[in-house]
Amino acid sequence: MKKRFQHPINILENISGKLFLLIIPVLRTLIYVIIHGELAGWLQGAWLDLLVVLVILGSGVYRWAFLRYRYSDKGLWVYKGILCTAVLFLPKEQISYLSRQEPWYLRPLGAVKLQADTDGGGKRNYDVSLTITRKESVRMVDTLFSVRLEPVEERYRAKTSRIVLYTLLNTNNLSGILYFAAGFTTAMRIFGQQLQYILREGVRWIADFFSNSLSPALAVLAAILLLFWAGIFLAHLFYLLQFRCRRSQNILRLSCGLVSQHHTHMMVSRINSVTLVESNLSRLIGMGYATLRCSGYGKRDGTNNLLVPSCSMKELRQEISTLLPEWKETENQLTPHHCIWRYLGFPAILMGVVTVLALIPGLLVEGIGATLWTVWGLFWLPMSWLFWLRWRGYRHAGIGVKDGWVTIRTMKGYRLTTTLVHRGRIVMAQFRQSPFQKRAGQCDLICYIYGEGRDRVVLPGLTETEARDFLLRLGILMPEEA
């Protein structure tokens, strides 16, 4: 196949980062025409404005004209430069990820941003990024993957309500707002009329305080924060609407987007890991979601590398086993022992300190006991929730292996995760011990998973000898090292 040029709109994409140079003609126009009203002086120096514009357009045309591509059933070639040339070749069997992004501003022009990635290359940039026609992008996908998506072996389509729920639970700041609302409702039910009276007096004092000074500023700030959150929420929602997944032989295709269309193709054999996640709020309602890691997927668009959005954990496992039947989840064969304090120590100590701080003044000073215990109760609610979550994390943690497939269950922040990975994708294992763990014969097991950047899973509180024996079974430690 002959070498091809990108879509002409790529010229404008190339100069988008140089538009700041237009400040020179803009300032000249502002000074001569608007401020001084000297049209003749501006016309005499118009050659400078024209030169700046030609330099900007020329750089865009140069990059467009001297970057060409071609593809065949052997791979993808990209040619760059005129004097010092470079040829980039991606073998077909090494391409892990190929996507066709159709932003709203390119769709009327029939243009598509195509990105290709392998397990090599940079962490933040795609190996190849081209702007081509929609028709050409479809032909390229069919040629490079050589497997048409029909007939489809398995398919999954997310319900709109589940996508909205996922977006609500994972948009920044909303989780805290919802949890505060739930905790406040519980506190009202526990403390009743006394708490209502305190809150009513507090609201009256705050209203009196802000009525003369800060209420307009705070109102504007609150409106800005609300609009900012709403913008993030709508952006995520529009991105994920119409989320669907198809599996055809060794090809996994994910499509989503309402205004902008996103079509992602991945080689199943090159997926590094699949993770089932239960966040702090989704755990309360029995929901979860699944993500996957594959070189290129979610590299620059800020997504969570979704495979299945929000649904019940039972449905989630059913969808995973349907789309990826070769990925096996196993029961825990090695779990943390005698380290429950590692999980529950922080919330337990904090709860005890707050209780003491509320008890002593309440006994020594008359008349403030009810108020102190009210504050203690409001603080106790989140600490109790954290204690419960850490307890679930302790019961959840563990690792197992079957037929070369490793399942690692652990706690990341406030999320319970279940990571499925093939033994061949674990490139390194590390033992980490604190001085207290050395005395107790315990360690933290850190598994590094193959892929771009650092992807690791930490499983704390294992017995050192059992952890070494388990790694020996996996073949990560040699017998003389165990």
Second form
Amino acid sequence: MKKRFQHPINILENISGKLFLLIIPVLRTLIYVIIHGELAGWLQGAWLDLLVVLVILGSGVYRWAFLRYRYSDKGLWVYKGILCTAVLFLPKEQISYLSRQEPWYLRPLGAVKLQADTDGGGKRNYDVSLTITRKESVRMVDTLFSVRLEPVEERYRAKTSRIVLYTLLNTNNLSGILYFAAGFTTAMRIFGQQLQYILREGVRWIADFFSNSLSPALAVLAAILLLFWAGIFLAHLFYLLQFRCRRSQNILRLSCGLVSQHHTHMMVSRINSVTLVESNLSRLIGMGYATLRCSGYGKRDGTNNLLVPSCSMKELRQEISTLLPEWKETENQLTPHHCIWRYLGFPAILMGVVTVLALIPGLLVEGIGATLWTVWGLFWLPMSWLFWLRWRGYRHAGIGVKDGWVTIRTMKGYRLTTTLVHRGRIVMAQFRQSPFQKRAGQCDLICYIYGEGRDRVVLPGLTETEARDFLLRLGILMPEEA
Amino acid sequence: MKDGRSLPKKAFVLWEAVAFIATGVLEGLLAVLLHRWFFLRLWTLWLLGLVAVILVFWYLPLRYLNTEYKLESHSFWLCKGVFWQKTVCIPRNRVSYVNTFSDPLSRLCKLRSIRISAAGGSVWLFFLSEPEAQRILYALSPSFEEPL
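Got the form predicted alone; could you also share the form predicted together with the partner chain?
Every chain and every other molecule in the complex is listed next, the one we just looked at coming first.
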């Protein structure tokens, strides 16, 4: 196969980072035409503007012209540069992730972004990222992953209500702030003063509108937070709508997106782990979701490594066993012992301290009883919620193995997680002991899972001898090491 | 390293040449930029000269002598470093992909640089002879099928 060029739209993508250089012709136009009103002077120096535009375009064309690719059933080759050249070859069997992203602005042009990733390479960047025609990308995925040759075996399509629920429960303000900060920085660079004016006027309007009922500062803060949340919620929602999953032999294909479309292909044999998550909010309505770790997936998009969005835990298990039947979940064979304090200590102490703090002034000072008990109640409500969560975490924690498939149940933050991983994908196991645990013969077991970044699962409060026996049975520890 | 291979002598010559050229260009630039400040220019040029001498006569020869590699049936070994010596072993079945790089100077000397990427990191081998680079490339990535 001949070496091919990327889609010509790639020239514009290449120059997008250099558009700030246009400030030179814009400033010159401003000075000559608007301030001095000298059209002749501006025309005389037009060569400078042309030169700047040519330099910007030239750099884009250079990068487009000297990046070519070819592919065959053996792998994908990328050729870069003319003076300093580089040849990158991704063997077919090493490619774990291929994705075709069709952003809204590329769809009318029939172009897509194709990303390929292997277990090697950077943590944040894809090994290969190309902008090519849609037809070509489909052909490439077919060739590299032999998608057409393999019959579709299992399908799963998420209901819109579940996507909405998942997005609702998993949208937080922090990601919203980060998302909008990035957006605003870019917008400020382009629009500058005008955007600042619009923002200032918007803030003033909100402050005026709420001035009768709320403090203006609080009203503005609440409005900003709500705006961030709504923005990120909508962005996530549009990203994940029409989420569907298809399994054909060794390929798992995920598609999503309403305006921009994303098609992801993954080698099942290269999936590192699958995790079932029950967050503190989703737990209330008996829902959970599943994520998976595979090199490349979720690296620079908004999918959060999603495999199955919100549904009941029973349905979740059913879907996973349908899509990935070889991934076997098993019951806990080793659970934390005599370490309930480790889980419940923090909320219990906090509840005790708050009660004492409420009792002392309540007994000493007259007339503040009602207010004090209201404050006490307000503290107790989240604390008892935390207590209940930790209790569930304690009951949930454990580890088990069946036919080489390890199931690790633990608590990450306030989420209950069930991680399924093959024994061969656990690259390192570590025992961690605090001085108290050493005395009691206990330890925390930390399992490091194979992948690009650091991925580890911590299981606290196991009995040390039992944990060693378990790792021995798993084949991670050798008899002489145990 | 036992049975390890060294880099070709041409690679060492190229390192030295690049160091000479880079120092010359830098000295020239500094001389032009600092022409108003006589003493500053003098001291900067002397200091840069000293760094260049250390680089050319001590660091690069040691680096060249300490760099060795070995391609075994199951793994690839690389030993390198001047102040801290590192030995890297990458099992062959864990190699994700191999890149090749070249610039006009190394093409003139028929040399190639390669980068071997595996999960968790990658190693560089600068300025290998073309047949040697090809041998390693084909051994670690058998379906490469492209002549260098």
